[in-house]
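Take a look at this single chain, the form predicted alone, given in structure tokens.
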Amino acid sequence: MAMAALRREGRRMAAPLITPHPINPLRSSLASSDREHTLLGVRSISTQVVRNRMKSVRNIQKITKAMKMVAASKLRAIQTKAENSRGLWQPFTALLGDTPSVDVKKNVIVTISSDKGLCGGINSTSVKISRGLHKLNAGPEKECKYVILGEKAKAQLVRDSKKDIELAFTELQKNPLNYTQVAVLADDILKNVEYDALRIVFNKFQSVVAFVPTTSTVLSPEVVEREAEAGGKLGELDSYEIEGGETKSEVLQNLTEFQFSCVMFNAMLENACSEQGARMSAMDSSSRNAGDMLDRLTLTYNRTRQASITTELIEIISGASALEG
């Protein structure tokens, strides 16, 4: 029944080239046969394109598998090392308390960012962040700049804020992360920027799903010791005694240098973690995503060629039954 079915299919289409006007048989044959490639040809163009298309989707989906293992790897390295880091910066917290809402002239806020991009949208809320600072800590009578570390930050905040950039640095992760290297940086940045507070801006480390957008503040030793005359939580510093011939201007100096480059430290490698594990949730999105889109793909593709298929079925039995006729 199914090639009964075919067959008058076949008789169906084929009744139309019966026609009472007469044709030139050459030009007939010439128009058949050039519509006849142009079919054949479509056809196998689309599946052609839609092979190479699934071909491409797989190739990506390959690399985006390789890109989560990658980061993972270098998460577990990571992570140990911020956690251990965060021994440094909380004594000076519990010393020196971190008073994000004090009152300067200088401010100098420190972006962190990656220097690489597929990690999701931890450089663009740092971004955002450090022009909110910018904005709330701007005046007439302040001054504020940035200390840029990444460049994908560098990128973004060269757009509109190319003249409040006091320092970049980029390519600091090409090496594993020590505290040697951040504290030569540290030094750095502090030989070059006048300041009254450093406000460091990076993305604390929680899950591989989850970071938490942070602010770590340090003032410059005259703001510490102007704070701890006025009282409050800094106040309690008169109550430690100073041993040695260092004066107390001479100790605050030193204590302000260490814990910005601590800080510094914790705040860098928990960017670090906080990139691989957005970059491991961004690949491990983008394989499920090309996954479903490769599925997508093969039905498509099957589709297109079971039409062609069963096109070419009907034309072989049309021109059988026209033969028979």
Given for the second form:
Amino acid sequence: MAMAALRREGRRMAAPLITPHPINPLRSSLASSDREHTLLGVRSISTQVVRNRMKSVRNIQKITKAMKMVAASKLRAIQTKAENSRGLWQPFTALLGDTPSVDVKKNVIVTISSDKGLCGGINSTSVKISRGLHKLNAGPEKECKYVILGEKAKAQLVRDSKKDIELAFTELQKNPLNYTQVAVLADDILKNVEYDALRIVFNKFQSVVAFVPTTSTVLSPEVVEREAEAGGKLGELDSYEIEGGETKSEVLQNLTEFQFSCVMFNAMLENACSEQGARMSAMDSSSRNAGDMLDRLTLTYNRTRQASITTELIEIISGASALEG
Amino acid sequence: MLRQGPRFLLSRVSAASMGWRRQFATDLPAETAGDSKFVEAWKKVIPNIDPPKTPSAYMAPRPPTPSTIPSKLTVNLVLPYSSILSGKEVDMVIVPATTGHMGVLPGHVATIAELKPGILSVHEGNDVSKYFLSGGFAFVHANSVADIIAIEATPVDQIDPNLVQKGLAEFQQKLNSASTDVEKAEAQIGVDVHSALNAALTG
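Output the form predicted in complex with the partner chain next; the form predicted alone has already been displayed.
Entire complex below, previous chain first.
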């Protein structure tokens, strides 16, 4: 009976102190700790819960700040490589043109994504663009398949396009990216997938806060010859003399494979830069949010502390004045 | 306290390392009309998402074919790791095509040439710079622009003759003891490259 009365008192004391508080989850936890303490006969309101919360938020802030620094240093390392590789795809585009609207029967969409998370929205963007390209190029006689590089895109695309996925590669960034690794990967893809057009989807690194989704198209040698005859952008290809190899188609085959590996190398480097940049900005906003949360928690902590001091003073003074009569 | 996210981040980042605020100098924000067909087709099917950019948006358009033969040849030598020559104006280049060494002068007919490991020499007035290429492709366009794409290119004076001899002997031995087709092909490639290196050093 007495305990129940004490409990009720505790709740009545706790309620007016908690209502001005903006963060809801704390309400129930503070009230429950009051009940515990009133059971023991102590009448002050506990600041322990708030203190625990503050400690964990402070740790999160430190962790995200460290992750941001790590991403910044990784970005610095890979940025020079990406910048240097930008000249690699330009000769191919100058020769063969840029034909994203080519109409072919077998489309293969190569989606490049990261293995690790906490990098903002770049993987979702790549997957959205891939799905868009799939929709654009699917039709009655056309087929569209996926080749996925990276865990994150695989996780998203497996959900609704499982039967369209031809190949998936993960753990590509264990060793720093170099051309030999990408050449082997490109060889693997070209051997195992039938294609008329390969569309590579990646995030191009424009600056530390801007990443532009981009798609590069590589056509198979047969389609190149077809487009050259049809005229348009590739129409001038016939005017080029071919040196080396026995036949024109052999040289075009080598050219296509070389183009694919060069474009893949650049795309993977750009995507890796974008991943680190996005992670930097995600971790930065996370540490800033943690800082804001910490400020609010500090205010609550001080209010709670002052309220318990005031309560004790009131009890002492009212007890003393009751004695005096 | 600065609360504008991107500017805050950028200012902190640029304090750490210079030169990140601007776009890369190798990129040019040129817009081309070539992919307007793609953009329209995209917008019809997927109206809510912006269409992705395509490579031609990031490349400066090439100069058109002039009516008279220009006096200089513009050469671009690119590797996966760097662009060694970019837009350099020279008199002549000699490329090691699979059909033999080919000289390219301004006004050369448009050509696509497959390259074998060998020496590329760039002639500019009286200077000749020689690079050993590991193989790749060379495109000569009608507007007197030559693009040479190789995997590795080293200046000839940086090649160590002792290592070349050692490598040649090693690969010849591997060729003799090779059993499978793959091993034979790999050993043959090694022998070819090292013989070319040898010829480059002596010739």
